[in-house]
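Taking the form predicted on its own, here's one chain by itself in structure tokens.
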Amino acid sequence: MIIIYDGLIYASVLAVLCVGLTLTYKITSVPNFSHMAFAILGMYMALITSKVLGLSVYAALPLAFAASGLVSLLFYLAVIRILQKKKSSVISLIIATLAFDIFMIGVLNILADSIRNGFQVLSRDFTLRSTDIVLADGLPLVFVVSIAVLVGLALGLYYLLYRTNYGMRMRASIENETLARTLGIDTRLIFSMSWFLSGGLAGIAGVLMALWFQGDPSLAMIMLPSIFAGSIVGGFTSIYGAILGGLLVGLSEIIGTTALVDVFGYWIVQYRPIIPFIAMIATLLVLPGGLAQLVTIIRQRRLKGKNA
């Protein structure tokens, strides 16, 4: 049963992270390699809330959303937007996000040492699993919350994008930024809010991760391939594709690793990152557009069948 909990919690959290990564790429065309650092910041917000302030870990959710969202927004305004104004290449933007990721890992290490030295709290390889509420039949509350967050995110984004004026402006900005500006849409605000939302979602994912996995600044680089794998499998420009891609990659990692352990032994666990790499390579070779492309192909075939 623990494998099912692990798989669904990890897959749900990974899907939330994939949505955030896809959101910034879809709207501002920036592959953000520092995205996981915002999640680690959320993990430390959970640690501070629980072990320093003595509150429920779930009280850290709004704090992590605000903190990670603000850091993401500041990075966009101070670095990415300036580079885009200078017509910098995609490679330059990628390098900028990698540099910021290294910077954030340094900041997070300083934060971890400060928490340990100032409050005598374990701040490396920590987990807050023991602080979680256990429901009936040993079901941890984080299992319910992680799935609820993912479902709420899917419904909320649909409502935002397709049922509000802001969503209409956002979609217009994505399709044609120049035309959107001539219509009076503040595209700078749209792009800034997308980075804030993306970072905020990563912060929420980080809080949930702290309740089930070990938190450490080094986790930022370890999980990054899985996030990109989920986004690429989903199509990298499709929000709902990112959700499905994150779920597929997350479940594949947990269930696949468990199956390999049964066959080869526990030593195989250290090779778990191979699974998302295989998913990325297979998708790029067979279906470069990911699940979003597959949906398009199916729709086209249905239309041809109706018109035949």
Second form
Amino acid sequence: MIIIYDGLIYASVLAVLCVGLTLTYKITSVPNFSHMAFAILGMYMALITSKVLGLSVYAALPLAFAASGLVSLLFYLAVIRILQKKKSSVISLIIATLAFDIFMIGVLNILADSIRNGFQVLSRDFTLRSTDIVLADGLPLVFVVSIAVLVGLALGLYYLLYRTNYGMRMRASIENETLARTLGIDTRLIFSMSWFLSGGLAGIAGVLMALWFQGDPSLAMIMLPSIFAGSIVGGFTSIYGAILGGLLVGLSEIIGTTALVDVFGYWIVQYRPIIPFIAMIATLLVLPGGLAQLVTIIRQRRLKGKNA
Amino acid sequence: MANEHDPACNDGTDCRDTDDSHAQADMHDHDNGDHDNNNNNDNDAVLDTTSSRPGSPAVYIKNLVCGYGKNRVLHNVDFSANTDELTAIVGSNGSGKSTLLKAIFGLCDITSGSIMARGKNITRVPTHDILKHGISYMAQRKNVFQELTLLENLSVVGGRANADQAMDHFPELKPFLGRPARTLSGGQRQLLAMAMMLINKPYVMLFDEPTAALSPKNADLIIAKIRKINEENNNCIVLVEQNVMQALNYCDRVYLLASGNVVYSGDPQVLLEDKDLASKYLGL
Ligand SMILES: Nc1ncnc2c1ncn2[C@@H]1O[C@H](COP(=O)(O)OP(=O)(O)O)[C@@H](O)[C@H]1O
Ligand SMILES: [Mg+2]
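Let's compare: the form predicted on its own is above, so bring in the form predicted together with the partner chain.
Starting with the chain above, the whole complex follows.
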């Protein structure tokens, strides 16, 4: 049972993170290596809400969304926008996001130490699993909420992008920024909102992670291969690719590690990141466009079949 | 810097006379008379954004120096286009025609000079706000959103209700409303781009080679539409055209650009009769 919880909670959370990473990449062409830091900030919002304020961890969801969204927005406005205005290369942008990730790890370390010193609360490798509500048959609430958040996100994004005028403007701005601007669309606002949304979603993912797994500032680096692997497997351009890619990489990581432990012993857990790395490299070698490309190929085959 | 030119611009007579030196005795004589009579009220009238008197400058550009990064493309260009008129911009490839239109929309780097639209200085207005000043622009390429449906392309600009209204002028497009724009033919795509421009009922419409890469039949259709829009709405149309002979026949006023300089402005017939200019720049 535990492996199902582990696998599905981790996979759902990873999928939410991959959606955010893909969103900012697709909309502003920035591969954001500081994306995990926004999630860890969410984890600490959960810790503060639960252990310092004494509230339900779930009360941290809106708080984490706002805090991580705001940090992400500020990073975009203060650093990324200025670099893009100077027409910096993608490499410069990547280095800037990596630098911000390292900076954020420092901030999170200070935050963790302050919580421990100020409130005598365990703030490293902590988990809030024991504070979660247990439903019938030992079913943890976080399991249900993680899946609900992912499904809600998929439906919500579909509605936003394809059923609202704002979403239409988002898609227009992604396709042709100059044309969008000449037609009166304030693309700066749309790009800023996408960074806020992406960061906010990472914050929510962080709260859910804290309810089942262990939280620590170092995860802002350790989990990077997993979220990039999920996004790349998904194609890095498609929201639904990111969801599938995240689920796939997440499940393989948990199931694969468990299987490897059975064969080789517990020491192999150290090498867990090898699974997302293999997924990432295999995708780039065999199908660089990821699952999104696969879908296109299948569609074209079908069209050809119909025409023939 | 830019504001220095305000006094000259608020006075419609000054603006036009400085440009019209080549076409003293042309068909616009009655307009000049009109301006002289109303000289005292001109400041108020031109500042009023709703004013659209025939013959008054809807766009007025003075001493424009602009380009891309360090590369200067236009050198001290003066330009004005009047309400109710069709102004053509002609010149060889790379002479800066597109850049002149882009400058109005803030799509190139402006070093100095000023751009006025119906009396308001719009030189530093951000691109996405230019439309609010009643100006719309159709780029030469990539002027519709390929991945959006026709209806979405129209709705993005002006909401669903306006989209339906715009369709009344373009019955040719009605059967394709639900299709992605990338499935349209070249001529249909230009019609869609025009429909998108018209949605906000602009006073000034800038067209960058709308007939490039179209069959002669489709090109004629597009030009006929543009002329009809001009007649029905009495607005100001600026048209960059590669078919010079044709453009000179139907435009009210022409600008000839060469290497980023205006070498002629005024009556198109006078340009045609000027053997020197015509042979040097138009290959006639
Ligand atoms: N985006 C750009 N970046 C740099 N230079 C450009 C750009 N667009 C045009 N140019 C240069 O500006 C000059 C004028 O171009 P353009 O205005 O497009 O000419 P036209 O429309 O008259 O053919 C050309 O020399 C061209 O190479
Ligand atoms: Mg051009």
